[in-house]
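Given next, in C-alpha cells, is a single chain: the form predicted on its own.
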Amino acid sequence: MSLPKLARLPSARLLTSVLPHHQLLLPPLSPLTIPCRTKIQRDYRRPGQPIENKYPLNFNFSKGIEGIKKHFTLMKDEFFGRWVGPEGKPLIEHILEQNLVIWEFRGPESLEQWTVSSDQEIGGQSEAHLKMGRNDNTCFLHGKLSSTIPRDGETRYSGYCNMRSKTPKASFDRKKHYDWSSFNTLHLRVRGDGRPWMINIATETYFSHQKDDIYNYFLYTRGGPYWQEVKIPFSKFFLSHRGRIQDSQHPIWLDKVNTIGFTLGDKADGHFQLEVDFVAVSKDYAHTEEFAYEMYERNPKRERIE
C-alpha cells in the first residue's frame, strides 16, 4: 500500500493495515471513577444507620405569605440600617465602642438562639439540656456526661456535650457574619462546677473541606457559687480540624464569625452544670500580641552564602 494510501486511512485501520498478521492487544479504556467531594465531605453518619432519603417538603401558602413579609421587613431593616452606619450605628458610635454584649439570656425567647448536642448522634449515652436560671436572667446548660463506647464496633470514642449557637441569618435566608475585628477579647460571665471546658469559635471558610475547621480555647471554671468573668484574648485561639491540632496555625478571621460553643468532654462520667449570664466582645488597649504561636512560613527561599 502507498504512503498517499496510507495517510488517508483512520488510526485503527491504518494500524491492521501495517501489521495485518498480528493481533492487536489493545487494553479497553475504562473511565476514570474520582470519588465526589460530596461523599469524601459529607456529614458523619453511625456505622449501620440506613441513609435519610430527604423528600422535598410541603408547601404551605399561609407561611409562605408569613415569610415573605418577614424577609421584606429584615430586608427593609437592613437598607434603612446602612445609611445610618455599621449594623445600623452612627459612625462614631461604632469606631469609639469598647465592648458590644453578642448574647445575653434575659428571656426564654433568648434560647432559641442556641442549639444543644451530645454524642447520642453517634450512639452515645450522654445527656444535655438547656433551660433558663433563676429569674429567667441566666442560660443553665446542665445534663450528665457518659463515656460509654457505642457497640457499633467501629465507634472508638465517645462522651462529650455541646451548646452552640445558630448561625445569624440576613433576609431571604442568606448567611450572616459577625464581625469582631474592631475587638480582641472574648469576655464571658459563667459560672460552672470546676470543669474544663473548651470554646469552639466558626468563621467562614474558602473551600468545602476547611467547614470543620475550627477555633479553640480553653475555660476553666472554678465551681462553687460565685459567678466568675472571664477574658481571653483572640490571639490565643488555636486551629483544630475536627478534634485535631492544626500544624499549620494563623490568627482567627474576626470579620466573619460565625458560631460560638461550648463543649465538654473531660472523660470525667457524671452530671454537669455551666450556667452563663452574658457573652462579648471588648477591646482591651493593654493587650498588643498579635498571634501567640509559631507561624511555619511555606516553601521558605534559601539564603544564597557568597
Given for the second form:
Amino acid sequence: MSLPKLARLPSARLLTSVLPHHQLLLPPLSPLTIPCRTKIQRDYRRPGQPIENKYPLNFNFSKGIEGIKKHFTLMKDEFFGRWVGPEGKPLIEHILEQNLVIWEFRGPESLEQWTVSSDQEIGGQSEAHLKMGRNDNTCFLHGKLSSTIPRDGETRYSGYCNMRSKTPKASFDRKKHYDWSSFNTLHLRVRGDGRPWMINIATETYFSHQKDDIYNYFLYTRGGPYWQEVKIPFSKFFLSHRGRIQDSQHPIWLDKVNTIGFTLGDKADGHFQLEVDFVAVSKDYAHTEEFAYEMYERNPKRERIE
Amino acid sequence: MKCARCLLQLQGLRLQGLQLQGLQLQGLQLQGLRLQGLQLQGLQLQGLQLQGLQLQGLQLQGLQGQSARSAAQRGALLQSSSQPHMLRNTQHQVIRRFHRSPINDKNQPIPAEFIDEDDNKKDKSLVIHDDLFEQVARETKTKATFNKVVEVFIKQDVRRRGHVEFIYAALQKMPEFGVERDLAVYNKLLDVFPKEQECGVQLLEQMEGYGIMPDVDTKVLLIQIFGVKGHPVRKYQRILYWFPKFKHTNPYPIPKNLPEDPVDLARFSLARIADDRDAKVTVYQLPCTDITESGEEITLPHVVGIQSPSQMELLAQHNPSRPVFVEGPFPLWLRDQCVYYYVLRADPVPPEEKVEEPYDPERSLAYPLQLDLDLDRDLGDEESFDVEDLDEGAVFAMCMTSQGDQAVLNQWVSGLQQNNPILGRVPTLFRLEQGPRELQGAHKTKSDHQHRPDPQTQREEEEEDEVSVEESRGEARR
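Next up, the form predicted in complex with the partner chain, please; the one we just looked at was the form predicted on its own.
Now the full complex is given, and it begins with the chain already shown.
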C-alpha cells in the first residue's frame, strides 16, 4: 500500500548531485545525424516540467570555424595517440603510473571544466560561486547556504550546493570516460572552513534506472589556514541513488568514471568556502581492501514451499 | 436518586436524561457504565473508580473530586491506569464508537491546564492538534510541556482519528520545543500509534536527519505497530546498519557539546586549526567589563592566541625588512556555529632570497632526518604528484577574539612580541574585513554578512578601499 506512495514522495535533495548544465553549440558542419546516446546537455530540468527548446540552432561562422579546428585537432590527437600507447602515453608509463593529477586549478580556463549548482534550481535560496583563488593557483568555491524550504508543496528539504566536473569529451563531443582502473586512492588537497562535504563520483551506467547512481564518501574539512591533504581509497565509496543509500552495495567500477563532484548540505545556514588545490588519483600499494561494506543480500527472497 | 454514604455498585447501568443535584458519592464503583445526556451539578466524588466508562455529551459543572479529578474533567476516559495500547483491547474491551465529526467537539470541555483564566471564551473553539501546541506556546516550551501535549492528545476523546496529523504536527513543532534530539520523545510519539507506514518512516527520517540513534524501545514499538516486514522496521534496520559505520569517519571530530565559554571555545578551535600538538594556547585577555573614569562601561573582549614552536622558528627567520600581515577574520564552522580567527602571516619569500639551511644532524639523534640513498635496483615508489608546489607564505600565529578591530589585534601582537622579539622590528600591516566586526560578542552566529568571502587575496587592488590598512612600527606599540 505504501510503496507507491513512498515513490511519490519528493526525494531528499540533500545529497543529490545535479546534472551538469552546459549549453552546447553544435558546429554547423558536424554530422547531421546525431547518435541518440549523445544528448544535448541542458540546464537542470526539474522532474515534471516540460522539456523546452530541443536544439539551439544558432549559426555563427567564426565559432563554427573554431569548432571545426578544435574537433579535428582532437580527432588527429586521438588517432596518433593510439600508436603511442593507451591514453596517449607510452605503455610502460601507463603501467607504472602511480600518481595522476586529474584536475589542477592553474589558470581561469580550468574553471570551465566545472559546473556549480545550488538549490536555486528547485526554488531555494542558497548561492554558490566558483572563482580562482589566490594567485590563480587554486579554485575557490564560496557562497551561502539557506535551508528555507521552497514553498511548492512537495519539497521537504533544501539547502545544498554542488560543484561537479563536466563529462570529458572526445572529438565531436562524443562521450569519453576516465579510466582509473589502475588506481585505488583519491587524493585531494583542500582547505575548507570546517564544514563536512561529500564527494560524489558518477560512473557510466547502462540502464536508465541507474542514471542517478552516484558513489559517495565524506570529505571532512578541518578549517584553518593550513592545507589539508585528503586520501580516500575508492573502496570506501558507497552506492547511493538520488541521495538514498542503497541496500545492495558493490565497489565502484573505475574503468568508466564520468564526473566527480563536491556537495555541501550540512543544514547549517550561512556562508561557506572551499579551496581546492588539485584532485588526483594514486595507487597505494599498502591499501589492499577491496570494499569496505558487506555485500551479502539484504532482503533475501526465500523459496516458498507450497 | 439519593444515595448517600453507602457503597454503591452500579453494573450495567443505563442512565438517560438523568439530573442529579447535590449528590454525594463515596466509594463509587462504576463498570461498563453508559451515560447519555447526563447533567451533574454540585457533585462531590471521593475515591471514584471508573473503568471502561463512556461519556457522551457530558456536562460537568463545579465538579469536585479527589483522585479522579483530572480524569473526569477531561470528559472522557477509557482507562484509569496507563498500560500499553496493545493490551488494552484484550483486557478491557473498549466499546467502539463511530467516528464523530469534530463539530461535536464543541461540547467537550477543554482540559483545565489549557484554559486561560482571563479568556474563557476561547474554549468554544475546535481543539485540533496545532491548537494544542499553540496554546502551550504561551508558556515556556520545554520537554515537559511537549510531553504534556502528547499525553493530552492520547487521552483526548478523538483518539481514533487524527493520529497521523498529530504526529506530523508534533514532528514539525519539535525544534521549537528543543526536543528534536531526544529519543524518549520520539518513542513517546510512536506510542501514539500512527497507523500509516509513511508516518512511521517520516518520524524515523527526522530522527535520522538529526543523527539520533534509535533504541530497542523504538524497535519494539515499531514491530508492534507496523510489523516486522514493514517499511518503518526496514528503515530502522538501515539506520542501525549505516549509522555505526559512519559515526567515526571524521578525522577531526567535534564534541557533541561544545563549550559555552568563549575562551574555552577559542582554545578548542585554535588547537583544531593549528594542527600541531606542540602548539601552545595563550590567553592574552579574559572577557571582562571595565568602568572608565567617565563612568562608561566597556566590555573587554577575550583574546586567545596560539603559536607552535615551528611557527616561532619561522618567525625568527623572517626578514625584518618585509612586513607581516594580520589578516582576518576567517570563518571556522563547528557543527552549526561559526567562529572567526585571525592570522599573522607573511608573504611568500621570492626564490632568490630563499636560504636552504642544511639539516642539523644533532636535531634528531634517533633517526637521520635526511637520507641520501640511491637505490638503483628497484623502480621505486613515486610518492609525489606532478603538480607545482603552492608557496603561500608562512603562518606565524593565529588568534581568536570576539571583537576584531585593530586595537584588540594590536594587543595580541604585542602579547606575541614577548616571545618573538623580532616583531618589534618588523612592520605590521592590518588587513581586516569590514563585515564580521559588527558581530561583536556574538561568536555563535549563523551570519550572513556580505563580506567578500575570499579572505586571502593578495593583489586585488579594487578591494583596497574596503580594507583598513595601517602601518605601525613595533616601537610605537610599546
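As the structure is a computational prediction, the values presented were derived from the model and not from experiment. Positions refer to the first chain, counted from 1. Superpose the two forms; the largest set of C-alphas matching within 1.5 Å is the rigid core.
Trainee: For residue 247, is the CA shift between these two forms at least 2 Å following rigid-core superposition?
Mentor: False for residue 247: its C-alpha shift is below 2 Å.
Trainee: Given a superposition on the rigid core, I'd like a yes or no on whether residue 268 shifts its C-alpha by 2 Å or more between these two forms.
Mentor: Residue 268 C-alpha, core-superposed: shift of less than 2 Å.
Trainee: Once the core is aligned, does residue 297 move its Cα by at least 2 Å between these two forms?
Mentor: Comparing the forms between these two forms, which are aligned on their rigid core, residue 297 does shift its C-alpha by 2 Å or more.
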